[in-house]
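The form predicted alone is given below as one chain in structure tokens.
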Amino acid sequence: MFDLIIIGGGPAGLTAGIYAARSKMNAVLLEKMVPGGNVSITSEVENYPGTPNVSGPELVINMEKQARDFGLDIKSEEVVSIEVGAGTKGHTVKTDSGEYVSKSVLIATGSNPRRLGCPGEEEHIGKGVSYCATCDGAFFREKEIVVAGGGDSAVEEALFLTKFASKVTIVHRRDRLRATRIIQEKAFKNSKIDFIWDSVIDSIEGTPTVKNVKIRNVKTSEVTDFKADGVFVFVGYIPGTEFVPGIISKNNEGYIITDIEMRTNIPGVFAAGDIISKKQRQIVTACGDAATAIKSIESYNEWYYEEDQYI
């Protein structure tokens, strides 16, 4: 019986581990994949205090080696499906290679890149489309690539891209940038990159690998032809919560809603990071979540010894 199991092992995940077993809590922390999310494909972190300029995989890496110092368990099991326990029986969660019963659970399992959904799509994954720059950019040396997208993310990875490719094409389905304006302003400052504003990515064409794409202007409804090598889709994240229990509380778009405490709609169970219901999405956010998170889960499994409601 564990005090504590977390649940993905990125930024918010590692977080936790590191305030948990520096707690001496009896911790578990489970991740399907490496530890590191999304950001230890982020060629470039800039806004970690104290960081400047890390790799994401520098970073996350830190992240890991501190949280095993202190004495975390990490193990490399899939999180299947999540029991709500009932009383005192506690929180079952069973992975692709058994299952653990805990007092709390901590969901720190982040988002996935959305799709397009557009034609073509699926057929060139690994052909020419991407959702990683750092991952794939050095495939596309001296070649033309489209980028999906107007959020920092898009325009981060296009700045990335172009360290590599000859010309970067930014499809924008609105007439600005969402992204933040440093970084707008470094992109409209590099020669490598140009704009097509109020227009969506319809085809993805070419054998075997990408050739070219079909852009739709969404005011005029016009379809023209672009000649690319690659596409890269950074156009927004899905909630990882495809084994969270539909008892547990989630917003229209399926990201986990939690109070200030991290505490969801069940006790003893709480999430963490980019799977909840909130307005940023930053690594420092997914930090800060997590160590508010174990605060309230020290304080709830206190609860549970103090009340002898524990068995």
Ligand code: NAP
Second form
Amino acid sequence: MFDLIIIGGGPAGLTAGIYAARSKMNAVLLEKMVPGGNVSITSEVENYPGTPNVSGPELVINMEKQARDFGLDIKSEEVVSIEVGAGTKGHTVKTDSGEYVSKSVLIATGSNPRRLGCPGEEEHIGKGVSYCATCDGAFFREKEIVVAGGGDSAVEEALFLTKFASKVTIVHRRDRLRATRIIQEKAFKNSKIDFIWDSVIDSIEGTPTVKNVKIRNVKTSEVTDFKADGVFVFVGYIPGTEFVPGIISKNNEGYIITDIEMRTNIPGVFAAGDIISKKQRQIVTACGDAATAIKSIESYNEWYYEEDQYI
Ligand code: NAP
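Compare with the form predicted alone: the form predicted together with this ligand:
Every component of the complex follows; first up is the chain already shown.
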């Protein structure tokens, strides 16, 4: 019986791991790929306190090291289900290679890039369509790139892509960006970045690699052909809750509902980071959620221990 199973190895999961291991909890972190989450595919992080202009991979590698140094056990396994246990039975977490029982479970699986869902997107993944500028940007030296989206990710990653591309065109469905002002200003000043407003990508074309996109103006419905060697998609994220049982409450968009102590509606099941229903999705808020969650988990496990003794 573990004290805590942490599911997900992004900033929330790793921070929970640091706090749990430092508190000498018997904890394990389960991550289906390598720890780091979406931050590991973020080119540069400017707003994590104390580490100005750190790269995403560097930041999460440090978090992972810090957690391991405190003794956290990190296993590379994909969670397939959680079976909620009654009373002091503990919750069972099943993975692709085994199962674990724990007093508490912290779900910190974050979110995955949303697809555009247009014709040509799926078949061009790895052939010009990408969701990761850090991973794929260097393949587009002196090429023309289209970026879909208008949020922080789209604009920050468009700026990063100007290091390689000859031209980056941001296609956004509205006439103003959602991104933070400081990031917008940098993009407006960058001579390699153009904008196509009020528009969406209708299809992605080219054999075998991307050569062209069809862009539709959502106000006039006019469709134009636009030359593109690559399409980078940053149109938000969808929560990674495939394995989360229906009994755990979620909002309309599928994000897990917690209280301010990061408790879900199921005793002993907690959630933190981008997976929860909230307004601010930042690395620093994910880490804050995780620290709060560990405090709640400690209290819950204390109760659990007392109940267990009584039974
Ligand atoms: P986001 O803020 O949800 O922005 C998604 C963008 O994609 C929006 O501009 C949205 O348009 C557009 N969009 C959504 N669905 C679309 C569709 N089907 N077709 C075309 N466009 C579509 O997502 P994000 O930029 O990935 O950021 C996610 C969270 O992480 C945010 O909370 C963000 O602040 C945070 N973040 C922070 C930083 C930072 O602080 N440095 C960096 C990256 C991300 P509308 O604007 O019209 O809705």
